[in-house]
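In the block that follows, a single chain appears as structure tokens, in the form predicted on its own.
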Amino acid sequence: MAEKVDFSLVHFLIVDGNPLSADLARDLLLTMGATTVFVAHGYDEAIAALKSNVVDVLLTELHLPPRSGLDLIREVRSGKTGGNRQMPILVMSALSAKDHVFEARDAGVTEFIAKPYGVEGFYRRMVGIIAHPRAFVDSDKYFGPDRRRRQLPYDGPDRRQ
């Protein structure tokens, strides 16, 4: 754990159905000096808290029945939510096979980790969601964080300008 972010600043908010998984991920932010986390147990209730709170960071279970936490994802992405279309997000989630991994970074999500997961890996990704937010994209079928990890030098006829 090498870099250091000052949590007491970030306002979460914590999207799991299952409350010992939201109790988890919400003690783990305490213990990184967090201050201030909502936790919701469902879409709808997600949905009014990010309309009746500041949230600077969103994580969210990909399964949450009746809805998806993609459809929560693509809800914050479009600005329907009222809040900041470009907050960072972070699924945590045992949905994990490469589609699903795939279908949330195309809503725009931030980051992945896959359940159960450990404190250093989740402490990593929040400090990298924070301390170094991606740039994002903003085109006709996508608005979410550039979803290119590496720069690859590229000359060919497609390169954008």
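Just so we're on the same page, rigid core means the largest C-alpha set that superposes within 1.5 Å between forms. Model, not experiment: these values are computed from the prediction. Positions refer to the first chain, counted from 1. Compared with the form predicted together with the partner chain:
- Core-superposed comparison between these two forms: the CA of residue 20 stays below a 2 Å shift.
- Comparing the forms between these two forms on their rigid core, the Cα displacement of residue 151 reaches 2 Å or more.
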Second form
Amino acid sequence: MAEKVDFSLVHFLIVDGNPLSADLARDLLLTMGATTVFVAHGYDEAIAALKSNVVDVLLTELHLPPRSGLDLIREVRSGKTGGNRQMPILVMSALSAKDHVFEARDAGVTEFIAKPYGVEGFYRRMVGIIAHPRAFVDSDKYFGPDRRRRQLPYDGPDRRQ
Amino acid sequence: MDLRLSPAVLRRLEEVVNESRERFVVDLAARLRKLRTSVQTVLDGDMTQEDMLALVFDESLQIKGMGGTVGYNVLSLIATTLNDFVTGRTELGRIQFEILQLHIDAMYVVIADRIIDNGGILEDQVLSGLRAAVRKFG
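Same protein, different form: I have the form predicted on its own, so give me the form predicted together with the partner chain.
And the full complex, kicking off with our chain again.
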């Protein structure tokens, strides 16, 4: 029998300036079995929600004028929000050009969903980030999920003895 | 770990999306009105092109993101072309201004006729025309 994710145990925070978009994501999560879904419509509201609630998974839009979702991601990864620095962060954004994806990756996101999205993709990503947490890298220049996704054969010189 | 959706859960999730479709149409109508008003305000000389373009960027991004999610794929594609067209722009020439208006008009038609999914041949041709105009005058 296939293993299932129990979404009722996970506390979500959705950050999206578009109320309709935020409500849709919330309703999808509730239908998937989530019971605790916080919603914030801007950066400041999101920071307040992170500081006053236990949040296990953050879903954020990148376009959060006058701030950026990237600022929010960096705050979480730096530990300044007081929450879990390693929480899975899922970006859901219509700013889906390659540059935006790379910026989000380098800020420490776990997954990226380009809007518009389909419900199957949404479900798969949610299950994936909860059931398969990615290894974290903690270095001087980067703190976040391991950005390597592929194992490529290496045919250069071996510098390790 | 099974990442596949059961048909029952998929059906429930699609119902959630369908339920938000009518709300989206109401929201979209307000956004399109806002876009048309801003275009007219620029023509009346009461708004700078830069401010209007910032507004068009925001609104087209929202329409791009929500449209296809609730089934209005053509709308998302038009909004994507418009968003790409205005990205990084602070002013428009006469023809570029008309291209922007054509995008807004096209979105009005899509929503007035409730054209969901990918539309048909006509929608395909409209989209190709808008893309060609953007390529030529963008």
